[in-house]
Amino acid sequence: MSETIMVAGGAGYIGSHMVHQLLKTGYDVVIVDNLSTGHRQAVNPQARFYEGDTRDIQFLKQVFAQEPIQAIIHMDAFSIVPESVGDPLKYFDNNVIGMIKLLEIMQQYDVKYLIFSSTAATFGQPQQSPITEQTPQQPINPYGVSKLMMEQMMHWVDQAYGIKSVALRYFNAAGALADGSIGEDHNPETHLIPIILKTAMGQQDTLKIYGNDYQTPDGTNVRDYVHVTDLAQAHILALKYLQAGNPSTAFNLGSNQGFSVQEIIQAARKVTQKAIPAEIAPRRGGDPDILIADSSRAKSILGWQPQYTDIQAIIKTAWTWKQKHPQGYQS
């Protein structure tokens, strides 16, 4: 009898890869998603799918009454930084209230394990690089604040009710399943690699580089990219860590190396063999200069070993998905 894991947000980009990895590892999977940003076509047919909102406690009760859920992987949050700055209440409502309701239902049904998709955005403009788990968390946008509030709630709920949790602070999730069957499809798309590949496909004329006056070697932002299947693997290891009786904690997940926007464009030109014209545009609000993870703690404690360590290999998987699905899940 395999364990039943609920993936909140399992129709989304990272969520769909998470579901794939869980099924491959032998888990029984329940997906809960309201499809506001996820895609029905991304829902794995081997999992049981419930369409609904995690803020709806009656809906959650129906799911928990039917399913023997033993742990929750929480990937159900809005995550666009500029949108969060323009509409903070939307982010606090969806992200924070959604977490409160999930924790309430976990308490009611005595579910003791929660693996949470947190983010490097909780660190804000860090004074040190690479970023460790001890780096002060001082978010500079409502998205980062909402995720930090969710982490803090988990801490106090553990103290009060013994619900054990791991917060996994992702850096930039990238890539797709190697066979191109599922991948990244956001509307609007705000992530750099898919936007570059859109330009490579000729779906837009030029790529905008937002700012070239950052405190970095070539003036463009530096980010740490981690492959989406490596992220999924870390969640399974984090679940096993909790089930072994270990205390609640947090881990940074990244590649430990930073690439500037210009370097990513160059790598994509090599992978796609396309020109990819680019132009400089004004900076966007809330963008830190450099974000690079120190993931050594996840490697030593969880035994996490990312399989994708080469940026061109990561981009290649995203390009396979893009070529197979030029219009995303619509095609």
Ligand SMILES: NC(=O)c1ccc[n+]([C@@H]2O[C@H](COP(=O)([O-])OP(=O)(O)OC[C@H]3O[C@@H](n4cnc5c(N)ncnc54)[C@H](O)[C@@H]3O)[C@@H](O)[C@H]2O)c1
Second form
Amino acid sequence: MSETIMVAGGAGYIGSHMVHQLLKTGYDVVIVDNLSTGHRQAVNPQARFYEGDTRDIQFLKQVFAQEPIQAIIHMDAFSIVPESVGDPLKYFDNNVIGMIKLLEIMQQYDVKYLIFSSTAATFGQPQQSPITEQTPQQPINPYGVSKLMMEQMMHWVDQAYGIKSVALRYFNAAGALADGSIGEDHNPETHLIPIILKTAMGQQDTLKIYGNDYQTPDGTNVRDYVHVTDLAQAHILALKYLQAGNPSTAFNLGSNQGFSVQEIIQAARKVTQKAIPAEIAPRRGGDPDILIADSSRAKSILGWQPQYTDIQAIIKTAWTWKQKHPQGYQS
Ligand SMILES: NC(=O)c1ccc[n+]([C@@H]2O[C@H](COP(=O)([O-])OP(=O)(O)OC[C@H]3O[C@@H](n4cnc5c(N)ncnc54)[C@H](O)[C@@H]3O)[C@@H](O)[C@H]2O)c1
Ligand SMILES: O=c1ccn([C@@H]2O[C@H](COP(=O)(O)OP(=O)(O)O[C@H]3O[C@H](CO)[C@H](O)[C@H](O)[C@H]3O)[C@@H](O)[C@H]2O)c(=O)[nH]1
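Got the form predicted on its own; any chance of the form predicted together with the ligand too?
Up next: the whole complex, starting with the chain shown before.
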């Protein structure tokens, strides 16, 4: 019998790719999602879907009473940096309380393995680049703080109850399944690549570049873009790592390459063959200058081998999704 894995947030952008990858690998999948930022249409029909909120322990009990869940992949959270700066309590409420309730249910139902979507935002404005797992975590926005608190809870519940976990600190998730059947659709969209592609499609006139006075070669923020299916694969490897009896830990997941906002726009112009008008706008709140991952530990310990190493190839998958779904999901 195949193992049953719960994907919390499985109707979201990264979650829907996670579900696809698990099903393709032969796992049995349960999705829990309240559709607050996810989409019904992104729910894979081969998985069993329970619509509800992870902060609702009665709802979680109903799910766990019915499903033989052996591990949780915890992707449900709010994750927009500038929004978290304006409304920190929204982030502490959803992210931190959601984690407490998921850990409670794991303890009650003796579920031993947790793989968690953490983030580069836990590092804040790091003093070193690229960022390793040894780099101090000093978040500079409420989103990053909420994720660091969640990582810290995982440490203590391992000590107390033996719940084993891996925190995967993604850098900037990008791209879509190569066939363009699922992809990124947030409303409002705040992420750079989908907004660039909206502009390429003519759905907005001009792309705003949030600041060109950062401490970077061209003054615009530098980020490390990692393909969403490569991220999904890392979770399966992390689960196997825990099931082999290895200790709880964290890994940084990125491409080890940094691209400025200007460089991403240039790459997208090449992929789409569109002009993509852009203008400099004031800084957005909470953006660190440069975030680049050192993912060598994930490669050596998990055997993670990202398939996408070229930024244009990553953008091309997002463009395929956008061309097939110009208005995103219908529901
Ligand atoms: N997108 C990135 O670049 C990035 C980078 C680092 C980390 N992450 C993390 O990865 C995870 C997934 O990100 P995403 O971009 O796919 O976001 P997303 O908003 O597309 O997906 C999150 C999903 O969780 C669901 N959800 C949120 N709160 C919930 C709750 N309380 N109960 C049930 N369902 C809930 C939403 O409806 C949505 O389907 C998040 O935890 C995010 O913090 C994302
Ligand atoms: O219209 C836009 C949108 C974004 N940007 C810039 O593009 C860069 C990337 O911004 P995104 O919003 O795409 O991504 P973030 O780096 O803010 O954050 C993302 O990656 C982080 C990890 O690095 C977090 O985990 C978070 O969940 C996820 O949203 C930033 O410098 C931002 O200022 C623009 O200039 N114009």
